[in-house]
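Single chain ahead, by itself, as structure tokens, in the form predicted on its own.
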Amino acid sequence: MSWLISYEAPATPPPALDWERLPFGRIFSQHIALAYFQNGKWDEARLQPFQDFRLHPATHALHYGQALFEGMKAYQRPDGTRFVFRLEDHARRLNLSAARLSMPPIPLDLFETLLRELLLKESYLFPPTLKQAIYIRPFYFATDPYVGVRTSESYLFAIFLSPVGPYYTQPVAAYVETEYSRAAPGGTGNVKMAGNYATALISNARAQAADCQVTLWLDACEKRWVEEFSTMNVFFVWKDGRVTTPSLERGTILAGVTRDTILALLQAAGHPTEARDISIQEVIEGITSGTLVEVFGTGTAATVIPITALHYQGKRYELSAAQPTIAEKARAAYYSLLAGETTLQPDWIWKI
């Protein structure tokens, strides 16, 4: 259908952007796009000055956590073509999650049509190189003023933007968690609700301690298989030239956009690649052995990172990966695709 999206211009011109010091998630559009979803109907989409929400102190999602999110990014090539990367993958994810937590979906052209207009507002924030992006925030959340446990019947779907720079300037070390955990068997693991990252930010301070930056996840039954980092999905590369990455099949880890690409990339370029169960175990004797050779991580936010060590039970394993690396290779493709000298998958790219 066709939707009317109101708008109200801001107040104030547009900052001056330093684009070679863009902090991560700190600077935000100088609109918001929002979607009311009431009387079993989608309606009143506008745009409006990024400001606060009012809410009622019985807002439903504040206190019985139906709230989600989505990350994505869009970008701008050197012949000025501007786009949104995978955007109806991101679309697809989204109604996933609002599935799970009994939300109604959201309408695929109400999504395109909010967020480009939000984008063709905003389009001050494009960068100049594909070092830099918009991070694009759609969030989604109950908003009936009601104390009960039942499904929402009202809500508010949002999208804001940030113009960004990378979210890890440097390869990081992880810390493997085992007391706690992330995600169990017919949980939420695989869906990208607020709450998973609520329970998960309790590792940060033992990562902090043991000098890493994320946390490496594993299985809630056994602790003994890994699932994901606390930002982004994990690959190993062997000494033999395979590369694994956690299987999808338990529902306890996210679907990645990226882990996808770069899957996408990997087979393309010839790498053979498997997603099957990985014990701590095999990596840490891999790791000790010499037969595990690398450890990286994919995510919107974090691209490909790699990963120099785990901390596993009080003991510090080193990764001294042989250049170039398979993580290089996976990151240089993945920005060879966005700067369109390479085509994998054409819808991949939504122009704007």
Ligand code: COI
Second form
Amino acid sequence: MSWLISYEAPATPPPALDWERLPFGRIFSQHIALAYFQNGKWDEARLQPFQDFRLHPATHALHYGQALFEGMKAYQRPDGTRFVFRLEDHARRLNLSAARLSMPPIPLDLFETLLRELLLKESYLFPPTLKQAIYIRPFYFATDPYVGVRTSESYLFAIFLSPVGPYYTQPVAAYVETEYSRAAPGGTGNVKMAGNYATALISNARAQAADCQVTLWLDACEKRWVEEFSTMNVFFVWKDGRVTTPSLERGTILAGVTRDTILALLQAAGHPTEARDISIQEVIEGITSGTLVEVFGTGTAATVIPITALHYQGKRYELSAAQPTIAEKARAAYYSLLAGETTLQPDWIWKI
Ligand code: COI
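What would the structure be for the form predicted together with ligand COI, rather than the form predicted on its own?
Once more the chain from above appears, this time first in line as the rest of the complex follows.
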């Protein structure tokens, strides 16, 4: 099916961008792409100037939380090739989130058409180097003007863009949260719903008080198993060369696309990897005894970020990895994939 997209141009010319000093998530595209679901089908799509929404005060998502999002990146290689990284995997995860929140699926060709049109109109946002990217924010929420707990019948799916530099510009230490939990089995921890982030914010102040920049979440039932950071997935590097990351089997961890990419890159480079249950005890004992040599995080926004220390039960455990670290190697392999110097799966590169 081809989607009819109405178009309205922005009134002002594109702004100049200071590529070396791009903040994360504060500069937005001139256009936004919108698609409306009503009467049981997707029936209106638009590309229009980026502007505020007018929302009915009873908008269902604001009260009952049917709201989700994705985060992807588009890049430009030195030879001018422009692409989105692993678009289909993000689209698949978006629809897993939608299914969990009882929202209708978004047809892949609608998603692709909106995104392609948006990126073509916003060509000035493509950065000159791979140090910067276009962060793509698709989001999707229930719009019924109705007070009552039932599945909404109308929805808005939208995509905007944001030119970005690094998400973290300072070293990152992690606060291990032992009271609150992020996700429980059977809940929504493995999907990208907006509310997951809202319930996790309460730990930020504690993390800051402990001079940490992220929270490391433990499982909700026993507070024993490591799950993920507040902004990314977690990896551990052991002295014997094994690289481990928590398994997705409990259904409480987001199946990070960068997590999956880094696992594949490490395997391709011959590193033994394991996705399994990892207890906080094993981690702390590993740091203390020197058998755990490195901790790092992975995410679309963060890419690959070494963790400098863990704060657990009132004590700080510093991590001082030998150079060059696996995190650095994984990061270099990731960027070489983006640069087109290596290829793992050709369909990960969605060319524009
Ligand atoms: C992403 O990595 O895309 C996220 O949504 C996480 C957030 C910290 C920006």
